[in-house]
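Quick heads-up: it's one chain on its own, the form predicted alone, in structure tokens.
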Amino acid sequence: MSHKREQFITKGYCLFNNIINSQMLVELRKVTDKVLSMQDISHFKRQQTTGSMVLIDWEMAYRYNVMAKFISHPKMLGALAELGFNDPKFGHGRIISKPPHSPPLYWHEDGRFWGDPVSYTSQPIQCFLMVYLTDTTPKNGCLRVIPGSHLKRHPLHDQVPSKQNEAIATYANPEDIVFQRAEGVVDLPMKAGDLVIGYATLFHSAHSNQSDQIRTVLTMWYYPDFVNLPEPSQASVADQERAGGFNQIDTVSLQSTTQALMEPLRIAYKGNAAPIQSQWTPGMGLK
């Protein structure tokens, strides 16, 4: 087992340096700034703790070629391959951009497949791939994680709500436990273009942005081992992505080069297994 794969399985995350070069970072900043400028002011008022939560779906990938190149970037896919995942599938992503002098992101984990027995094993169903478009430090809102919380129960599992609510999103109560320093927390400052891959079930948050500059991250959701998941798990993944409208686009008359980049990453399940009902909180199987 490689060192990075061992770290990924035991800690729940792994870092890769210098994945996205400066030229692509410039292009990505242009696109994300443009997309953010198109959002209504109410979007940002609703998302004070995240800053923004703009969907990156397949339509956006086909509209902006740099986004398709980013999603299918050979070094991103190579990092997944280094962890043992040679045929990953892409679901959707988010542009999460914290403005200057904005509050911290709350503690949460994004597992929605806790009804699936696979979620209690080291085989990941869903992972995040995060790339920050600027250097990050605790001052401007770097990522925080709780190593091992993807496979081991943490006090936060029984203290935080399973989904974001308005009070959390708007930072209505700064004393809420979701904003406090947690046991076992590790800061992950990163350089622009670095990549962090983590289990969706890993507890994470971010510091407040106390700087004078915007801090943007692209959080992309992949299913790294989709082809090796049991059929009910595959059915669940396909059902969830379909229900969210994330994986839907008419491929007729699309740019052939973009289609060639994206289509190998498409989620496709054609079996007869019934999807497992989504569950956002872990059961007692998480010890």
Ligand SMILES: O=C(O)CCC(=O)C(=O)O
Second form
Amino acid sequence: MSHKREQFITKGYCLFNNIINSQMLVELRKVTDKVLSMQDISHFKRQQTTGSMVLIDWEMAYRYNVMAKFISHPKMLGALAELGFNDPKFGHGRIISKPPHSPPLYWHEDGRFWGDPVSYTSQPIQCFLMVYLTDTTPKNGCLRVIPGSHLKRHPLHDQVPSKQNEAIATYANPEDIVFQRAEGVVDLPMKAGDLVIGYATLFHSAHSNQSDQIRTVLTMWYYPDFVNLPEPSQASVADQERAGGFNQIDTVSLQSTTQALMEPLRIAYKGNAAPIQSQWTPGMGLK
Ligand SMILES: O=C(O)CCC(=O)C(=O)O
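Pass me the form predicted together with this ligand as well; I've looked at the form predicted alone already.
Now the complete complex, all chains and molecules, led by this one.
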């Protein structure tokens, strides 16, 4: 097993340097700044701890060609291949942009597949691929993670709400456990254009942004081993991405160059297995 794959499985995340070059970073910043400027002021008021939470769906990938190039970037897919995933699928993503002098992001994990027995094994159902568009440090809101929390129960599993609520999103109570330093935490400062891949079930959060500059991350959720998942898991993934409206796009009328990039990443399940109901918190199977 490669060193990177071993680290990914045991710690739950893995870093890859210099994945997105400076020219693409400039283009991505242009698009994210534009999309952020189109958001209503109430969006930012509701999202104080994330900063913003703008959906990156397939439609956005088709509207802004650089998004499609980013999602299907040979180095992004190459990093997944290095971890042993040669036929990944893409779900959706978010533009998460912390304004200057904004609060920390709360402890959470993105998993909603805890009803699926696969979530209690080392085979990932869903992973995040995060690329920061600026260099990050603990001062301007770098990522922090709890290594191993994707496979081992952590006290936070029994302390944080399963889904974000209004009080957490608006930082109503800075003393809330979700904002505190957690046992086993590791900071992950990164250079702009580096990539971190992690299990969606890994506990993570981000420091406050105490700098005078905006700090933007693109979080993209892939299903790295979709083709090897059991059928009920495939059905659940397809169902949840469809239910979220993330994967619905009329491919007939679309630009063929973008389509050629995106089509291999499309989630498709044509069997008869019933989807497993979504579940946001782990059961007792997580020891
Ligand atoms: O804002 C960040 O640095 C992390 C974003 C995050 O936690 C997420 O996308 O789930």
